[in-house]
Structures are given as structure tokens and as C-alpha cells.
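Read the single chain below, which is given as C-alpha cells and is the form predicted on its own.
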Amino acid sequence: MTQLPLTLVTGAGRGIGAAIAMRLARAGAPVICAARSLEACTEVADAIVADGGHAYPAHLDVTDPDNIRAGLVDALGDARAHGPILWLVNNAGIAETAPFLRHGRASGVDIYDKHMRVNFHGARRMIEEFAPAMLEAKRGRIVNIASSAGLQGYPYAAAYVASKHALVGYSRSAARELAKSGVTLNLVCPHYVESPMTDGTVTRIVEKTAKTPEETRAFLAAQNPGGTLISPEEVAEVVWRFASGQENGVIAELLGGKGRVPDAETVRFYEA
């Protein structure tokens, strides 16, 4: 198995992040699986090691600037033989819903600020931490997991949509600055994915409507251009394409469809 650069995947304890970590590890990348739940990341890392790969769990809170480096101390120490982190996948994210005029009024929490801290500033801080080493090495790969919510609006999701638009806009600008540096930055923007985040959306809709979980899941799938929910493995395949390729400043919009390796019918690529 070819040894690829040391890779850091945030939000790697479940769902899309876990699928990405496993896919890159199968390709030969040593992977730091980072998230707020060390237990979940340990389970993912153990599964990768059992499959013959190299993986290191890490507790990481992307909203805490002091924790970004401190939370990785043990993992970085264990992974030191693999060199610096040259591949970074920013997947950590949250999604909560509420009418756009009522965000925070009921709970006292500013949900706009909460989403921006995780979905935008979290990714930005990770890039600021690890991109300098990539630029020094004149090689590196950054993949930001955004959402179709970074390309369009959705009702009752203004905070989430705003944070993902911020991430997309930032990434578009950063990719242009990175051009010809040897470091690439690309975006993955899936529509609804079969993931724990979507499970949470289903639960909230069921609580507020007369729909059953099955009806709600079918409704969300029907919102995807391809008519089906996207699998985490499909997202992971696109991340692998960006990590292993030379493209820079590209958006991959995953549409849903046939539930297979993404192709021209299920994913749309265009310049960011």
C-alpha cells in the first residue's frame, strides 16, 4: 500500500467524517480521526487499524482555538513518523432549525453565532493552523465539506445556510490565493445525506408535524435532485478524488441518484 501524507479529518467520529477517514486510510493515508467525542473517534480509528491502516484518535473542538493544537498533541506524537499534516478535511459541522426571526429567542442561545463558530470559523482556524506547513512543503490538499446549503437557501435553516455560504465564499477566495502553490483547496457540497445529521432533521420534523419518520425521510430524499439520499461513502469518494488529484477551486455538488460511486449523473463539478 502506497504511503500517502498524514491526514487530519475533523468530525470523524461518525457519518460522513468516519466514511472519509476510512476511505483515505484504505488508499494508504495515515489518518488522525478528530472530533469532540474521543470515544467515537477511537472506534473509527480501531476499525481502520483492524483493516490494516494507520489511524490515530484525537479529541478536538474546532470552536476552541486553544484546543486545536492541544487536542492533537497525543495523536501528533504517535503519528510523528508519518511527517506533518499535509492533507486536511474540514468536515465538522452542526445543523439546527428554527424560523429565521426566532433563532435564539426561545433558548437564549444565538444560533447564528453557534453555527458560524463551528461551520465557518472552525474550518477557517484549521486551515490557518495547518496550511502554512503545506505551503512550506509546496504540497498539500484541503477539502472543505460544505453543503448544498452553501449554494442555495432552505426554509427554517437560515443559520445553517448562512454558515455554509460563508464557508463556500471563503473557500472560493482562498483557493484563488493558493493557485500554483502546490496546495489545493476544493469544496464538497452534498444535498441531503444518509447521516446522523439528517437523522436529527428527521426527528425535528416528526416532532413538529404529523409525518412519520419514513414519510419524512422519503420527503427529504425527494428534495435531492437525484431523488435519493446520498450515502456517506459517495461523499468520501469525491474527497478521495480531490485529495489524490490536482484540481483546485472546484465545487462538487452531490445530487443523489443511484447510490453508487459518483458519476456524471450523480455529481456536478464546476469552478468555485
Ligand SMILES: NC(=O)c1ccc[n+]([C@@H]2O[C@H](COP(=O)([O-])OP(=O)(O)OC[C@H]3O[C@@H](n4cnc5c(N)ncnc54)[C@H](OP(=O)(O)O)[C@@H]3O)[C@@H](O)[C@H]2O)c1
Second form
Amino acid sequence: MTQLPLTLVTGAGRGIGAAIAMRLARAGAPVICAARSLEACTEVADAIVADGGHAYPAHLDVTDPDNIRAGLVDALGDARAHGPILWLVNNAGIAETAPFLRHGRASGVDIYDKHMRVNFHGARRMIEEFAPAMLEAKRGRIVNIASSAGLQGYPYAAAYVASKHALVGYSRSAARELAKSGVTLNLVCPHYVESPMTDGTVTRIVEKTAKTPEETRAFLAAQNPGGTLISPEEVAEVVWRFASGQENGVIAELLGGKGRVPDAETVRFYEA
Ligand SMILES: NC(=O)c1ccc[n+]([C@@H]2O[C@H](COP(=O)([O-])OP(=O)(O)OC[C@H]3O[C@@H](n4cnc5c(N)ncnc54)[C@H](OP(=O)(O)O)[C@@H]3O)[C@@H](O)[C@H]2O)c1
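Can you give me the structure for the form predicted together with this ligand, which would complement the form predicted on its own we have just seen?
Complete assembly follows, chain above in first position.
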């Protein structure tokens, strides 16, 4: 098997990030599983190793530039044997809901700032940290997990939507600059996915409405163009396609509609 490069997946402690880490490791990539919860990342890395892969858990807070360097880069340890990080999956993200006029100033936390710090600046900072080595090597893969919220609006999610639009806009420009560099940058934009993040959305809707959890889940599934929630494995499959292929500046919009493996009915690909 061809040696795949050292790969970093942010937000790999659960949900979509864990599925991505497992998929890329199964293909043969040594994977650093990073998030704030080292314990969760260790569980995912242990599962990969038990499955015969190479994985390294790491503590990472993408909002903290010092942590990216001191906490992650300087703590790579055994993972360094695989060479520089040449594949980067920016998956870490947060999603909270609030009416668009409520910033949360009363609580001292501006919800817009909070989302931008993780969902946009976090990904942007990771790219600034790792893209130079990729450019020097003239090969690298960057996959940004944005969202359908980077392509359209959702009520009560203005902060999330704004941060994902920022990530999509930044990525569109960066991909054009990267053309012919050997480094590709692509975007994955899923509609609602079965994950702990969506579980949180269900809980919040149940608290605020008369809907049951089952009704709420069915309501969210019905928002997806394909009519079902997307599996984390399907997202991971699209990431593998971008990591292993040559495409650059492409948006993969995951629509839902069954399937653990993406096909023409469940994923739409277009130029970013
Ligand atoms: N679920 C959906 O319906 C959906 C749809 C479209 C796009 N997405 C996007 O897909 C990505 C993954 O979503 P998910 O559904 O898997 O969410 P999730 O279950 O809530 O997992 C989010 C991951 O991000 C990590 N994270 C959060 N803040 C972080 C920070 N400051 N630094 C480092 N890691 C951080 C979390 O770990 P710690 O808390 O331990 O740090 C966790 O591992 C997100 O970018 C999300 O916006 C999700």
C-alpha cells in the first residue's frame, strides 16, 4: 500500500470528525485525532489502533494560537516518524441557536464572536500553521467541513450560518490561489447529519416547543433535500475522495437520502 501522509483531523473526538479519522486511517493514513477533550480523542485513536491503524490523540483548542503550536505541534511525539502533516481536515465546529438580534451580551459572551472564533478563525489558523509545509513539499490536502449553513440561511442560527459562510468564502478564494501548487483545498457542506451536534439541536427544540424528540428528528430529516439525516460515514467518504484525489476548489453538498456511500442522488459536486 502507498504510504499516506500524516493527517490531522480536528474535532475528531466524536461525531463526524471521529468517522473521518477512522475512514482515513482505514485507508492507511496515520491520523492525529485532535480536540479539546483528550480523553475522547484517545478513545477514537485507541479504536483505530485496535483496528490495525496508526493514530495519535492530541489536545487542541483551535481558538488558541499558542495551543496550536505548544499543545499540538510541539507534542506530536511518535507521530513525527510519519513526516510532516500534509493532510488537514478542519472539522472542529460549534453550533448554538438564538434569535438573530440576541448576541448574548448579557451573559458576557457574544454568540457571533464565539462561532467565528471556532468555525472560521479556527480553521483559518490551522491552515496558516500547516499549509506552508504542504506548499514546500508541493503536495497537500486541505478539506474544510463547512455546512449547508455556508450556502443558505437557517432561522435562529445566524451566528452559525455567518461563520460557515465566512469559511466558505475564505476557502473559495484560498483554493483559487492554491491552483497548480500541488496543494488542494475543497469544501464539504452537509445538511443535517446524525451526530452529537444534531442531538443538541434536537434537545434545544424539544425544550422550546411541544415536539417530542422523535418528531423533532423527523422534522430535521425533512429539512434535508434527500429527506433523511446524513450518516457521519457518508461525510467521511467524501473527505476520503478529496484527500485521495486531485480535485481543487470543489464544494460537495451532501443532501441526505439514505446511503452510507455517497452517490449522484445524495451528493452534489460543484465548483466553489
Ligand atoms: N451535525 C450536523 O448536522 C452538521 C451538518 C453540517 C456540518 N456540520 C459540521 O461538521 C463538523 C462536525 O460536526 P459534528 O456534528 O460532528 O459536531 P459534534 O458532534 O459537536 O463534534 C464537534 C467536534 O469539534 C470539537 N471542537 C469543538 N470546539 C473545538 C475547539 N475550540 N477546538 C478543537 N476542537 C473543538 C469537539 O470536541 P471538544 O468539545 O472536545 O473540543 C468535537 O470533537 C462541524 O464543523 C459542524 O459545523 C455538522
